[in-house]
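Next comes just one chain, in structure tokens: the form predicted on its own.
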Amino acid sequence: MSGGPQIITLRRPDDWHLHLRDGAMLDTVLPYSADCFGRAIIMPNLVPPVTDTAMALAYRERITRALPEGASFQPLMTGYLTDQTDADEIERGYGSGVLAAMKLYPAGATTHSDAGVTDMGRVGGVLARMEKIGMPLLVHGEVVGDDVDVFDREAVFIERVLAPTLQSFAGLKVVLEHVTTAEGVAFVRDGAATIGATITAHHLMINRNALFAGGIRPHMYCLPVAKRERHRLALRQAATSGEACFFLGTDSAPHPASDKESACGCAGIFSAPAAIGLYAQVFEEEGAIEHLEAFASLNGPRFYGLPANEDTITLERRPWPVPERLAAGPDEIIPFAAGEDVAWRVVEE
């Protein structure tokens, strides 16, 4: 990375871990990332979730002839764990190039999971083949249930789940996607080399208080829920420390502003638009800024065995608004920091 401090450049970053939807919310939501990003993993939680190498490499196609002319932004798509999710079918999609992970949801964790895995002991064998051949498992850590408390979720799938898996398989590279606790990265630090975590902006940048200021903020709900200050200061201690196991995965995730203002509001926050920007605030303001560049563009590479991108972007620290709502089709997205300002904006080249 170079340049002073009004202007920064580095090697262009990518998403690992993003939700693009499909029909029109598609093609509403994937020129944001697409215009900032050179790679992102796409999330297979559609309505059908994309199970399999056929259904991916459909979805694939779909949001290829969405893209914005010119664009050059790769989708790594993955595939949806379930409990008959066949080792020989995901191999072949590895292997192929069609799939780069599998995604992991526990049943009714999140937006879409129902058909998540209800017990890891159905997807041993699964878990055995990914760990033989190389495969990324993506791990949504939350455990559901009425003897969890929600703000307790992450912890308790670390102590009931993953710790138990990865003793079982000790080979198997596994990224614990959206970290939002302590503990959750002192469990990535002491961790083997094939353990690695997102951190989203928003959970840089918002404790569990922005849920309720001044009244219920649906804007600010997302999954796992955003936790306490001191979980909030360890994320920020962790992306922008300039350790390779954490990297850059927004977790942006739209919804109709009707669906997330309901009576039983979904779930998720839609960053892309300000994604790159909202970032380097926060390691501008943690005094960190020479790290974003690993945290952005170099960690996440690294981890999946990928090349850096030889293309880079330029960033300047020139505040600008935030959008208040962008149209999507029929219906509207409210961004995260909706009309607010931001203080560092892509320089268009």
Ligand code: DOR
Second form
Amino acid sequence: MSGGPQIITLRRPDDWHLHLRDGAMLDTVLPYSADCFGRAIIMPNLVPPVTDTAMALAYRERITRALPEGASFQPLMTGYLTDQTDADEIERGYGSGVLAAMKLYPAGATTHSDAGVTDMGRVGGVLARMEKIGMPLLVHGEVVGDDVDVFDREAVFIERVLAPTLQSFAGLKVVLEHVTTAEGVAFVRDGAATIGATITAHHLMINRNALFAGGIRPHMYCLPVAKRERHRLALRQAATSGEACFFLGTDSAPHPASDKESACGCAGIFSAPAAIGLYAQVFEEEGAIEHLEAFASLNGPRFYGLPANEDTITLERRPWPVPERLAAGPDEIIPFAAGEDVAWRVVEE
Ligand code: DOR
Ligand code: ZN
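Given the form predicted on its own above, I would also like to look at the protein as it appears in the form predicted together with the ligand.
Full assembly next; the chain just shown is listed first.
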């Protein structure tokens, strides 16, 4: 039993990085996010990717239709940046309120990133326009290529891609998504107020040993991959500091168990069912529960220029077990922390 508070009420949180997929998978996973979060930034890496305003609008409608009765969850759509993205088109999408941001996947960096950007030189015109209109660029911050060790991909991305990009477009709003390294944390903290970072619950909880605990653990595999313990500690310090540049983004990314438990298991950790409880647990462990609201509910909207949610949620310190598995059509999904106890739960209103 902890000596700290047993109940916390905070402004309703938002998830600034979420994969909802489509079709039956969307129906299965959406309620877990819509239950707790007011808004979420929806990743565009569908097959085919959501590359323009019309596709984003159609996807938003599919999400809205899949919402449980009475849910007030608001999906904030993103466009998938490609070598062919048209600056006028995305400016219209941003201006009309359909596109909240563009997502940069370096080609080949992660799941469904084949259509991503092959060379930053090809998107200079688009970045200049985004800088001018204040449209955020959300980056998957990893370089690709056999010359770079998997565990160094984020640090090398910062050095080779992100820092030079910000030199050319100093006013561009950038979110370093799912930051995983001490270098990433330092870069964001030392940067202008126009740079922020999302931090996942799983990167706050596991280091790279979790991938090999007693055997290979496909459900602990995501990209960017978890790093050494010193990086996890830097992430925990950053998230729980309350600093405005760090905010909640689960990167909850469901896959059928059969795709993960495979000779070539795919990347992605599905954390939505327990997300806010896991974050609360981390903040409590760090003695910083009073900063949870800044991280989960205030810093993100401020970065995006949106108001914080008006309503609140209440969390109670009453441990509950994360389900071992969830049915998803003919398949199943294994959630993060499956079968383990989470310290905090959302109290039903
Ligand atoms: O682990 C990941 N899964 N990282 C990504 O960048 C993509 C995501 C997915 O879509 O499954
Ligand atoms: Zn993601």
